[in-house]
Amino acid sequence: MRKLALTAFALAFAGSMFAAAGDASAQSKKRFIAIGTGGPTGVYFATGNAICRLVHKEAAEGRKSGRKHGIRCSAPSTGGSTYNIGQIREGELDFGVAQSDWQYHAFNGTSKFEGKKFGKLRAVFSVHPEPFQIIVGKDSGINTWADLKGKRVNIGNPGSGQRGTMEVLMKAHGTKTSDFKAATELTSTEQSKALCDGKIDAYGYTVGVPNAGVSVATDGCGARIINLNSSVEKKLVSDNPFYAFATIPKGTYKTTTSDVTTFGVMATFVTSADVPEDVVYEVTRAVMENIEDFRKLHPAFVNLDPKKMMTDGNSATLHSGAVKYYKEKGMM
């Protein structure tokens, strides 16, 4: 679909070149990159579009100062982490946002990527922490993982990071989909409304804090986030380097009347070794040189630290374009 869209754009673009032949050399240097994100209400979507915004901010075309990199960027809504990694492998996406655990599994050929190792996957930087959250209906009577038995639970759409983490947690707890009254596969855009409408009793969501989609349920219809800090979660964190415990502070949402303890991953920004070094360099530079602006584009970005972004959550090899920038700035 992206190929078709780019082909159509290229035809229109070619027409404009005939109309402005004098500017042909500059136009021919333009490059179009696509960043895979997630649901339109999630932080992944905000992340991809924030990166595009900074790439475009840096562009010199039409201005006296800036970078003459010629890069134009789009960040469409997608199915999420594993979908983005798969489309990067296929060459349909140039970059993508993905949970740190799925970056690890794809690069090492483990979990869902067993037998499908993506050795050309490359890390660029990490972004925000992403606690995995179980959001439950106001009158659902759910206070622990065990209480999910016999309830209607949204386990997430196939290809999403939250679906992957939900399946990991289910396996660790010895829970099967048949243990639920219903196991739905709603997207992150659909799940909060479904909870408020009484169509499901709970859903799992891996997302940065705060999140507009979660607030639809918590602030809109009294939903709550439950603790996930049992011995099962402690073993997952102990056994896996890409997991860590996280705290959702009291007051984050209207119903967060005390701190919530859960575990989670990092959101990471990834690409392929096949993406040119200069493109990755320019994208990395655009973000790092405008980090103050980036921090203002979403509450989840407030505490971003470039030095930690270079290392935290990144298990795949760093792309040479990112390494070039980090070395240039004395960060490596």
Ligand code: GLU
Second form
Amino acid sequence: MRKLALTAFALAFAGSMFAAAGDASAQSKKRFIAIGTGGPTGVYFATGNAICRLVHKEAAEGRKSGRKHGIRCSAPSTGGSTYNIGQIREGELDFGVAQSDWQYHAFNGTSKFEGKKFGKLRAVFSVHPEPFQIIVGKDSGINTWADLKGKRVNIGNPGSGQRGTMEVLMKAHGTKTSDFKAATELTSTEQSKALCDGKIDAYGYTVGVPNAGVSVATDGCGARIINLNSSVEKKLVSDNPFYAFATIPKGTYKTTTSDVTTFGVMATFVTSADVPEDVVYEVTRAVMENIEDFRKLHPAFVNLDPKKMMTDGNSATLHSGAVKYYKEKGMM
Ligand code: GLU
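Having looked at the form predicted alone, could you now put up the form predicted together with ligand GLU?
Full complex below, order starting with the chain above.
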């Protein structure tokens, strides 16, 4: 059984709108890149902002040594994985964080992306593992997938990775939204509060471990994460290269009193073949040259390993700018 490597905290478990500076005499042109993330309480938002921070750190150090890249970066909150991929395709975003399952499907034109293949999608590196989690209210009486029947379940906002993965899991279990008492489409920022306020009984979320959004529900109002390790999840993992089993270790949150087993994906960092090679090279370089700083920026990043980031979870072709960096470093 495949396993994703997780962290000490967490798991036994991976076009751009460049505006040239108007001043023709300026020696270095300024270029602006935008990275699509997720909800502000998730790990994608921390990922995008960590990447921008390192891009700006390299810019500051480059100014001292005369090595200028001229890139300015922003990482706004967005709807999540599939929204980010769609906006990269439109040239509205230059980069984005996306689940490895949705990277695979977008690049291959399968599942939600059937008839909407995005062949120019490019992988840059993968980041942290993201177990898919069903988080249930303290007194909801839900202990297994089957117990969700007749309950109010948040299936996630359209555009989020968890919405897509929830739909895949529902299909695999033969569950329809009409089997729930209600199927809500709250965002990741709204769902924990809704659970604690008793407005929903459970929600599905694909996210790095640990994270502040989930702890609002677990530590805040006694919500629990249930096991997802039946024959249905086993088949999903054995049939699909982008899924692996993951363990959320005992002690991760206040209510994690024993290890939780579920399946999961990797968070990946993606772009388009239309984004220039030197830009992707500089962003890859900024992250990899400062990997120790990166690991400190969120507890879900503590185990990041550049060699694994280059390969794990990536099914789209690697962008030539990333390849240039990996070859230069002798990693490829
Ligand atoms: N995996 C989620 C998604 O695609 C986002 C998780 C996060 O924000 O960290 O959309």
